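Just one chain follows, in the form predicted on its own, and it is written as C-alpha cells.
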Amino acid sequence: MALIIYGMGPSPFVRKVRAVFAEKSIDYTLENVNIFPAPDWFTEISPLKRIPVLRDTERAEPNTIADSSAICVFAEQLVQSPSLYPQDSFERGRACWFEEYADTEIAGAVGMGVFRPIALAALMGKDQDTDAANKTMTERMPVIFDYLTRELGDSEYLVGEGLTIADISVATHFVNLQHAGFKPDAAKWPTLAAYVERILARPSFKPLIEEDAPLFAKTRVA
C-alpha cells in the first residue's frame, strides 16, 4: 500500500494525522500542497479547499479522502493496534467529541486569534499583529484552558487511560500556539501545561515539531 498525505507540514490538521500515522506506524509520503490559493486538482479531490487529503494510490479511482477525522478513522481501521478510540461506546464518544471541540474551537482561537497574525503574517512578510494575538490569549483562550484543565482533573489523558484521538487532536493546536510564542501559564494552568508538554515530547510528535521548528525560529512572540 503506497499512502500520499497532501498538505503542509505546519497545518494542525495535517500534523494530527501524521501523529495518528506515527503511533501506528503507517508508512506515507507527505507532498506539500500550497492552498494559498488551492491549485485546481486539489479542488477536484478537496471540495472544501481544505488541507490534509489522503490518497491510496493502490486504489482504483477515486481513491482519497478529504478530511483528517476521516482520516484517522480510516487509518484506525487499517492498523487496529495500538487503538485510539476508545472501545467503550460512551469514552468513544467523548473522545470524538474533543476531536470536534480541538478541530472547531481550539483551531478558530489559535488559528486565527493568534497563529495567523503572528507566525504566518511573518512567513508573509506581514506585520505582526500582537494586539490580535494578545487579545485572543487574554479573553478567549482561558476559557479554553479552563475547560481543558477540568477535563483532565488528576488523569494523564483526556479519556481512559491511554492515548487517544482527543490528545492528538487537541495538542495539534498547542504546537501552533508555541510556534507564535505562546503557551498556557504553567503558574495558572499547571495540569495543562505538563499535559502539553507530556503529549508533545511523544515520538509521535517530538519529530514533526523540530521539522517546522526552523521555520518558526524567527516569527515567535518574544
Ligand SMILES: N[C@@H](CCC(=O)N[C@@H](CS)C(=O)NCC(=O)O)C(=O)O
Given for the second form:
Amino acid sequence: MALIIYGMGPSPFVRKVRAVFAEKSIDYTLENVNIFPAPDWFTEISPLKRIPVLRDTERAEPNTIADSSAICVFAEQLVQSPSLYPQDSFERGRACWFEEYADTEIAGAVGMGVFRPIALAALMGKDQDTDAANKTMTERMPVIFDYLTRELGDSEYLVGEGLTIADISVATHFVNLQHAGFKPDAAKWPTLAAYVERILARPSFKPLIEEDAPLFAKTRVA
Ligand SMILES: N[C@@H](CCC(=O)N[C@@H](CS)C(=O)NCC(=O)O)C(=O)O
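Next, give the form predicted together with this ligand, keeping in mind that what was shown is the form predicted on its own.
Entire complex below, previous chain first.
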C-alpha cells in the first residue's frame, strides 16, 4: 500500500492525521499542496478545497478521502493496534465528541483568532494583528481552557485510560497556538497545561512540531 497525504505541515488537520499515522506506524508520503489558492487538480479530489486529502495509489480511482476525521477512521481500521477509538460505546461517542469540538470550536478559535492574525499574517507578508490574538486569548480561549480542564479532571487522557483520537484532535491545535507564541497559563490552568505538554512530547507529535518550528521562530509573539 502506498499512501499519500496531501497538505501542509502547519495545518492542524494534516498534523492530526500524521500523528495518528505515527501512533500506528503507518508509512506515508507528505505531498505539499498550497491551498492559497488550491490548484484545479486538487479541487477535483477535495471539493471543499481543504487539506488533508489521503490517496491510496494502489487502489483504482476514486482512491482519495478528503477529510481528517474520515482519514483517521480509515487508519483505525487499517491498523487496529494501538486502537485510538475506545471499545466502550459511550467512551467512543465521547472521543468522537471531543474530535468534533476540536475540529470546530478549537480550530475556529485558534485558527482564525490567533494563528491566522499572527503566524499566517507574517508568513504572507502582512501586518500581525496582536490585538485580535490577545482578544481571543482573553475572551474566547479561557472558555475552551475551562471546559477542557473540567472534562480532564485528574485523568491523564480526555477519555478512558489511554490515548485516543480525542487527545490527538485537541492537542494538534495547541501546536498552532504554540507556533503563534501562546499557551494556556499554567498558573490558571495547571492540569490542562501539563496535559498539553505531555501529549505534545509524544514521539508522534514532537518531530512534527520541530519540523515547523524554524518557520515560526521569527513570526511568533515573544
Ligand atoms: N473538516 C476538515 C477541515 C480541514 C480544514 O479546514 N483545513 C484547512 C487547513 S488547516 C483548509 O484546508 N482550509 C482551506 C480553506 O478553508 O479554504 C478536516 O477535518 O479535514
